[in-house]
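A single chain, nothing else alongside it, follows as structure tokens in the form predicted alone.
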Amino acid sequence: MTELRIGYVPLTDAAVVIAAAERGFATRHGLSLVLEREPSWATLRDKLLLGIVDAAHLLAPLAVATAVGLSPGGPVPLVAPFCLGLNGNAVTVSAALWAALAAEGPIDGPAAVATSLGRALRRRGAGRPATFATVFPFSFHTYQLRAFLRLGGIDPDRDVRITVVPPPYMVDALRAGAVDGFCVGSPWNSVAVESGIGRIASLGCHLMPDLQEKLLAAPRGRLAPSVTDALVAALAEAAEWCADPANGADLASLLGEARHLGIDPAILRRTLDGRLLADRDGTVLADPAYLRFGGDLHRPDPGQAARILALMAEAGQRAPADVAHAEPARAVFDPAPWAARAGCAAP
């Protein structure tokens, strides 16, 4: 039995890693997965690079930034043989801010919500700029938040302040009034709603669909090829289990345990079903694509690299032009172990 230490941040899209460790899929392939929960992406990245964990549930843009040298410490080649799922984020605003933007007129859909938000912020005036949080600078959360703001005519670099808050602390930041809204992954948007302090303004998949949001990543060469193959096989089986609606209650209960997310399973079940309560009045935002598991979507897509680098450049993150289609970025997404498992050749 080969032991691997796998780091993760408490989010619903860590489900495949948690299920692989807890429901026997890893053991079936000769692996013992020791799960290490971390509160922030910065801490998890550092532990991965220092070798404290062998692999990690990691933001795809952070993996690319690390590989091409945009993250502190210089370039470190990372490789991701498995995508952990698609989508899973949402933009949430404080209940007070939602009341202000709702007063601006009918709001239905991300563009209308963002337009009302723009009007509300302009009414507030430049002396009180709104603060929004993202989970990490190099994240799809950052790019989705910026896209949402631009829908409302809000310049994300001049009209608001964008700060970084680790996912488990987003709700506390909103409650304390430190931020007016945030973009974060499930289940923290729903926790804000259940707490009566937030209102979901838009699902992330309605802003940027089909994102390979999180990857299972490791420094290149850290995992032996045979171990990588076994890990991909175990994760693929766990993903199919997670995708099966018949396992929804069991998965929500597993994720809800205190040692994992520590969240009411009922909240997690709604997330897994793609039916999120947007407010305490019972408004539902439903989309089966909100968070997706299963099938070929777990195959890492090298084409995501150019998309990520373009978003980095738009956000002013200094992605150098000669990196935009360079091998270090594409090489993060390694479809070969998935293709080998499927019995076909990787492109």
Second form
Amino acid sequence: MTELRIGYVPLTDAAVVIAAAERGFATRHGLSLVLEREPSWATLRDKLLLGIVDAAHLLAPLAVATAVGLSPGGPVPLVAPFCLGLNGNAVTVSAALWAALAAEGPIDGPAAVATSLGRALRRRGAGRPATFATVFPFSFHTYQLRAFLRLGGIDPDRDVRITVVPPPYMVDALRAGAVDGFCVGSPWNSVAVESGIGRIASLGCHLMPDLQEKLLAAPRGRLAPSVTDALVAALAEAAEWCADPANGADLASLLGEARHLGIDPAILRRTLDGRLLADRDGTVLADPAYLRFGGDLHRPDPGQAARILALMAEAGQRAPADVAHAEPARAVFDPAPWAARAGCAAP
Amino acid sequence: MPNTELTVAVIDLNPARAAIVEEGLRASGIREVVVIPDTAGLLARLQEVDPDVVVIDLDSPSRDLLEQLFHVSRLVERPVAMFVDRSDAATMEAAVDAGISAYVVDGLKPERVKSIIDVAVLRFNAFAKLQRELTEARSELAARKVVERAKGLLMKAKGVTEEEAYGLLRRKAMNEGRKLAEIAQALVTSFELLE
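Can you now output the form predicted in complex with the partner chain? The one shown was the form predicted alone.
And the full complex, kicking off with our chain again.
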């Protein structure tokens, strides 16, 4: 039995790692997974680079930023043999800001909501600018939040202030009035709605579809090839288990345990089913693509690298012309172990 | 000795720990040590202080914000690299064990940074030890109080002396393989229920 320490941030899309560790998929492949929950992305990244954890549930853009040397501690070539899930983010605004924007005009669809938000913010005038939070500078949350604001004619660099709050602290920040809205992963949007302090303005998948949101990443060479293969096989089986609606109740209660997310399983169940309560008035935003597990989506797609680099450039995080980033970014996404597993599994 | 001309910022929500770290850094010869107690106006404070080294609690939620600030502020012009640069594994591990993360201005001599981190590690660990001792002292005091209370109850109920009451509690604890304070607590609790 090989012991692997895997770090994660408390989010629904850590499901595949948690299920692999807790529902027997890892042991079946000769692995003993020790899970380490971390409060924030910078801490998880540091523990990964220092070898305190062997592999991590990591934001895909953070993995790329580390590999190309944009993030402190890098460049370190990270390699991801498995994508942990597709999508799963949403933009939420405070109840007060929602009331203000709903009074401005239509609220059907992200573009209409963003346009109304733009009107509401202009009406607020030049006082204190509205503050929105993302989970980390290098994250799809940053890029989705910026895209959402632009839909409403809001300049993310000039018209609002964008700050950073780690996912588990997001709801507290909204409650304290430190932020007026945020983009965060499941289940924290739903927790804000459930507490009556926030309203989901848009699902992430309606702003940018088909994002390989989180990767299972490790520094290149850290895991022996045989260990990587076993891990990918275990995660692939766990992913199919997570994707099966028949296991929804079990998965929700597993993730809900205090040592993992510590969230009411009923809330987790709704986000796993892609039926999110957007407002306490009963409005539901439903899309099966909201957060997806199972099938080929777990194959790391090197095509995501160019997309991430372009989004980083749009956000002013890197010079668009820096071609030196292309190759190390692409190398993060390693589909070979997935393909090898698929080959073995073929009848 | 750390370079005395350096400015070190300590970002810590825990004022007691921050004070201990600050004192340690000063004692080691650093004249400019600035404690930033919260994240309100963090960017403005950092620009004002213009630190060469930032020491921050590893698990602080402000760390991610700090990294964002390095990107948007003029601090980018003086690139800030994290101390965690893999060149000195022992120091890094000691820092992480102690719960410290640090950011340093690029180009600072590693041995200077190391001496600062070493001081911070010592102080973080000293603070953790102090807290442990405080917790232990508190629970010891509470235990003594509950034993006193149980003795008093027994003396009244059974008409025994203080010494005999203590003997009864001790015998019970030994027979059941439990702590004296646990037996005393059980007695006090059941007395309160019956009262």
